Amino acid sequence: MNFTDCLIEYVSWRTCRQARRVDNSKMKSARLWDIFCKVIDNYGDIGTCWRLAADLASRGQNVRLWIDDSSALAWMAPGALQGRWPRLEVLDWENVWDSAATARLAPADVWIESFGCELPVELLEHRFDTTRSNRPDPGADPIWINLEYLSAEGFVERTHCLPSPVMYGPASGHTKFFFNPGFSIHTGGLLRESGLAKRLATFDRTSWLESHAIGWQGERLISLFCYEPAALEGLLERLQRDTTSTQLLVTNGRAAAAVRRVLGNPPADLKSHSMGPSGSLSVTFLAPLSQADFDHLLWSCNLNFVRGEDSLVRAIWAEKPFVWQIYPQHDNAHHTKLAAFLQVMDAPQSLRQFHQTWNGIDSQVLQQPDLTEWTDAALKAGARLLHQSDLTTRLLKFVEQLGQAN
């Protein structure tokens, strides 16, 4: 390791160590947060940003969520677009370009730049350009956090909390800080709202299924939230041949479209479909679910297929076996990312092999899911992660430490 690498390691270690030493009793009671989100993937980025915004607001923080496409919030977080969530406001990303509108807003204490979305130059000019007469107080420049994607790879610990100086543009001379979600105490952790364990412990599966008109007669329940895996047809065929009756609960959107294609594109208004000998597999197409009800879906099922980032974390907290379809990257970098996650999960070989096939890394025939072995792995990994502090707690402490240093 050269001198530069050693210096980066030291700065990262020292910054994160100081952040963990912040006394909760001395933390500032409330700050104003701007969270910026560009919707690229279906629901993963907006899902994560909304959960973070709602969690911060529930802890007494004031939050503005700037987003370029808020349409999914209409069903994901009912009431969000009407301003019915306390301390939380949804704003149109396009308004960032309107300097007059921006000038009327109170300057935020914290900026969260999510998943590498670049902030508009107009916003940077308004906040940092010293020649502007309406520039906010220079002594109140925002704490600027670059919230990264979730990964279990080694670089996450090495770069977590590192400063990233801005070298050009209106914000030149200012500093962002990396904040990396992850699976160890040396990262930003995972999103987990207060009271989640209590909600899960008191959940009534039967009542929830009935409230969503899901007819359940005690058969195995499997949820499907996926992109368009090549192995999907093989999964449906295996479930048809299985001696255990299964009801497959298919989420709205890309997963439903993919399943309908496998079924030969049945009428769009078809809500359920039976397959296999004596209807051994029944497929139920679900309406869009709020985030709370998506959690309830995962809690109700014996096996969950999830995709992207937000649903992966929720599957971990559900204490049920799950299979993850990672977002594919053109250079196959997701192969390494998936392997690192399975290592952190201490996944048994059968689960690793199933993930390889489900994610198109190999062309093997899907094997029979080993729910006993997979359940044991999920419970052990979830228990380990539950003993760690959550992402919002770590983020609040880190921001407080940076605020005290300024």
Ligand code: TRH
Second form
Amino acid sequence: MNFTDCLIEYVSWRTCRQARRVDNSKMKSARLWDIFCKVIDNYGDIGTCWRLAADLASRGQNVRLWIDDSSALAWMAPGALQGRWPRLEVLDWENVWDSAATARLAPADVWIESFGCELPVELLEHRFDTTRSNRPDPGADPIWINLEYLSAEGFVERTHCLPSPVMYGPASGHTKFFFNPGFSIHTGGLLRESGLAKRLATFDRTSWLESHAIGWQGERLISLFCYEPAALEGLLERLQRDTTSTQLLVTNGRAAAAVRRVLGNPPADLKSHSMGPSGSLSVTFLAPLSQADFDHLLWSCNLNFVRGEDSLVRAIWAEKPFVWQIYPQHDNAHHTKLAAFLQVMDAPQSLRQFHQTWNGIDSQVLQQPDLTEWTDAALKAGARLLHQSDLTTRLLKFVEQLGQAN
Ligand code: TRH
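Could you please show the structure of the form predicted in complex with this ligand, as a counterpart to the form predicted alone just displayed?
Entire complex below, previous chain first.
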């Protein structure tokens, strides 16, 4: 496709997008979705893809999650690898490359290519190569969605839903569509499953803490999910000196390793540690939690430190104050992304300053958290966002529109 063709396609798509409404009488209720996920590092890619897969399946869609390293699902979504989640199947990415295995599978109605993971050539050949005898029905090409990372920056609205024509390779001439998660009604929105409000309203903090063997005497609880912030030592010092006693609940993995380093690398089996005058700060190291229990952790705490995009969204829905450590990028692009998010949050100055220091954008002594002001900001932003429809609802509608246009 040359540049003029692209332009024509773009203009006709924009016009179409403004004019078309979903015809509910023609709505296709259940589709087969392939979600493709490559784990780069950390848990964000798999965490988001699994959450989307589970949410789609809970709404009656049939979903296959293709993933190159599914090991984290063992604790993040117990039963997922054993096929115990209805309408949801986890498949090994390596098999996508095996055209014989792929040919045996029913062709999907929708492809979700997550976070630029690039679909394997063999799969594209199988689906689009007109010379192949076993090619699935060419009239039923998949609706191809490019799922992007969450951001509050301006480009998210501008590029949401835009077509991205494929210019070369076996899929040349076909079109993917951007789907951008975001914080406004002109974006793809935020993942929020249907039963969340009810779960939150009936949550019992005391029993959850007991069931996880977290001894709690009514002290302030703070959760810690982070990378290796330079200000971590400053946080532990500040909490020790505070007149209010605190229990810091440290998540498994990089956060725990970072805290252990500050504590001088105590034995690996140390589960809790007290510091400061008369134990004003106690540190508890947690086992890996399921995504549901990760929510419960956030709901139990008076302040949550989160990192990456998926835990950020869960912190917003938790109705508690939170601090975000954004995933750092080499060119410091995350500074602009963080500023855009704080703007959307309408964050007070004290919270903006704390984020600057926590994210290493400045090297000030870490400030005193202002939980009253931060709680107010978190509740207001959460309430604003709750009024908007969730990501899966918007995605289903978008796919429906594209399906009707075909
Ligand atoms: O793990 P992350 O830092 O993921 C990051 C970011 O998404 C980043 O943008 C991306 O580029 C990079 O990965 C590759 O943070 P995130 O996004 O919050 O994902 C964490 C997931 O892990 C989330 O789904 C919650 C889940 N989780 C649990 O289920 N149990 C746990 O005990 C913990 C600590 C996390």
